[in-house]
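In the block that follows, a single chain appears as structure tokens, in the form predicted on its own.
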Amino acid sequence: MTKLIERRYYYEMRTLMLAVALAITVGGARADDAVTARSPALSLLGKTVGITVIGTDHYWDLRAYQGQVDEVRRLGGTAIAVDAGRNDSRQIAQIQTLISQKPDAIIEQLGTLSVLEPWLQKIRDAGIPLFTVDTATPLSLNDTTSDNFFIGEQLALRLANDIGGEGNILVFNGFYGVPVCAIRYDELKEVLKFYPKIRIIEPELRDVIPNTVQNAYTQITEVLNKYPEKGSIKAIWAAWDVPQVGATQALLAAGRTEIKTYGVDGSPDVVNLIKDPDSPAAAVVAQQPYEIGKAAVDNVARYLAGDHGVPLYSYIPAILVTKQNAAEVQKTLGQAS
């Protein structure tokens, strides 16, 4: 019990300096600005950055991208940006292609990492600075992303807490290998350690892509026709919000909306859905994917101009939406019309 009370304080303290770090981003200057200001312009001038991304249909993935790509040109530079379509192979070939064309530096944006760390060896052993977006790699000099051991365990403490600390849960877990799904699961798992009357109805739900939302409606639906009686099932977790939205979809089709759901990214329809006061969904960890995919440009910029001490990580602040301050956190993202 010790353990739990030392988590939930850590959680405490962890929120405040977040959302004020999150105030400090969104309020007009990011947290590193005041670092920025007394050291030289940030420049590509001459310089060419490679950008390869899994893929951009998810919300998340295109703003890092844009992000990415704007800042290139903001700071004078050329950006060599490639899409896969969510196709691994087509990944590879385009580093490849990249390789070939000897960029300054290398970005690259998610992926199963198991099928991209020969390739991202590669791209070292050509003598291409690697940085990545999303992807923990001892390969990269540097991954920005948000905090994923926080989120994962913010969510989960609100997910737990939600429904009084027991009941069955389902948990979508079909991407373990894109490390910042597996921090969030795996942080997920920890905490329910301490929450010895929440299960995890078995076996785990498998998220795909793409069809992502038909296909969680689908898995949803076929569980809730297994479970009938209220109380049965009391959350549905995911590692991403778009299975929340196939999920939070089948619940209002059943009219099961005693069920609450959750999930990462903070895409704008659910926060939205967030917002519904007779919507199921309960609680999304809204990122800034715009400002990460910004923040990492500037890593290589900073790199390219000889400051070789960039951190291993950067973190983005990160913000738990529920329905008592969705409407607020609109504002804040820029979400709000």
Given for the second form:
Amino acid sequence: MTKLIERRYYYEMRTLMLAVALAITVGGARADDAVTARSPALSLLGKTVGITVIGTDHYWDLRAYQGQVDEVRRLGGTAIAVDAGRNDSRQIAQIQTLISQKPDAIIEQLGTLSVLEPWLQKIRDAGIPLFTVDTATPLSLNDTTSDNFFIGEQLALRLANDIGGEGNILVFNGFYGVPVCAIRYDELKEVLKFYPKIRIIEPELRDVIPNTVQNAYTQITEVLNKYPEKGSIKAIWAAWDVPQVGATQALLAAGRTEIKTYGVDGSPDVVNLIKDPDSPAAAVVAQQPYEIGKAAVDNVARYLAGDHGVPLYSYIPAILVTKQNAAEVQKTLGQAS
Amino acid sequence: MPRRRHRTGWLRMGSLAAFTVVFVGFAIAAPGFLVVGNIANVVDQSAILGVLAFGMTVVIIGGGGDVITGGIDLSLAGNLGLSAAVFAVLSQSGSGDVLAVVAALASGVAVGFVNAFAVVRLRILPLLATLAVMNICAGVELVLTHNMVVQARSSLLSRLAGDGPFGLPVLAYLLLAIAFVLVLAVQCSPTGLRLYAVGGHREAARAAGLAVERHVGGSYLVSGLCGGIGGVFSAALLNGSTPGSGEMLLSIVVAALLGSVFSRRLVPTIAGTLLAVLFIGFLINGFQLINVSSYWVSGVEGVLILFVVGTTSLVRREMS
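The form predicted together with the partner chain, contrasted with the form predicted on its own above:
Shown next: the complete complex, the earlier chain at its head.
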């Protein structure tokens, strides 16, 4: 018992410290912006930036994409923006054509790393500076992203705490091939090492694209039938928040609201779910995709202006959204209607 | 009679003119469109779609051009996904390139065999039979890959995805080579002629003593093999197998249907299909070069289907 209290205390302290750290980072980011505004203005005048994204069907993808396109325009450049509609071979074809268009830089957003890597190498071979959004690869001069180690850890700690450090959980792990999802999943495993009483139910669930919500709904409904007694499942974890929506709906439909759901991204509909006191959606780590896209383009502009000291990674702060802070975070993220 | 010839001639000239206008238009409007490297890129990007559309063309030739009751192979895209998965899974488990290629092609032909059996022996409408087989392919692919990306790296794959003589992509050469072989086999051989006869009027062909079933069944086997080849190409392009091959189906249908407007009698031909595939490829490429949103492409594909199916059925009705 004392141990549990100690642990709780430890996590409360830790959450508090992280909150302070986050506040400092957010504040710091704002201060940075102020500096940027005062320093010689960034410009992409006369520059062409190729933007290739795997898809824009998800809130995060679309906002990050818009952030890039808008920022290129704002800085006076031309954007050649192509959306592969979640099709790997289409993205490869678009990258091939982009290379032949010889833009001043190319920004690549998400997608399957093993598919992309040889083609990203071809971008480098063609002498075009390569930047990425949310794609961690040594081939990129700069990857602008959220700190997914922090995201994965925060979400896992919250989950472990919420369920009192024991019980069965379900995990959607269909996109381990996407580096950011792999990081979040590995962080979950890392945290669970120290919670031996939490068990991931095997086989893990596989989230899919498209039809993510319907598919997650069906899968969860099936598992609930297999584990009918209350308490046999404590929580559902997903590396992003679209499966979380399907899972949450399935829990409501089955009347199993004692199970909590966890996800990442912070799409407006999910933040609303978290805010709803009756919804089993317990937490989501909200990212700032529009800011991420914007920051990636600013890095390109700095690089093309001759500043080759652009860091390997630029992290845009993410926020853990829970029932307690959802309303407030909505305002911070500009999602409040 | 002369009026009818006039009409089909008009349609064919019109299509060729449209192709030329699009080509010249992009050549003027899009910088870099006519560069050898870009054209080679388009041929390269058309390789997978091209090989699959060839398979579809052979099936339509053998089964007849009626969109509802004629020959059609809806399982091609699923077959591609399955064959790529077979290749990737074997390759990842340490099998050599030869075994992986043979297995991928064999899986393609096996799918073709199931189609042939369903259409010829069980006499199921090809539209429904191949639709069902498409689902089987998707299911088996899921079993093999668990809907995950299966990575495959091998010397064969990197050679296929790389450049050949004159620095042009290997897949582009392969597409043209396969087209050449199929033109010889389908357009210039007795077997090809018999296939057209079977598809053109099945009863007449039977009365003339042709082995109708064997030809129709054979067309599905060829189509299956094309699916297998497409699978290997796809594995080379994507370094393995990824979910989502099914999306290609509409483009395959468009290419095979569009191809027939390039022939004198509005029948599907291999060369016509190659032109159609390249036309679609240049359209997508040109749009990107002049910086028009890629979202327009699927809309344009849909319009093309409506246009082709509409005009060819109009002209055919007048012919009969």
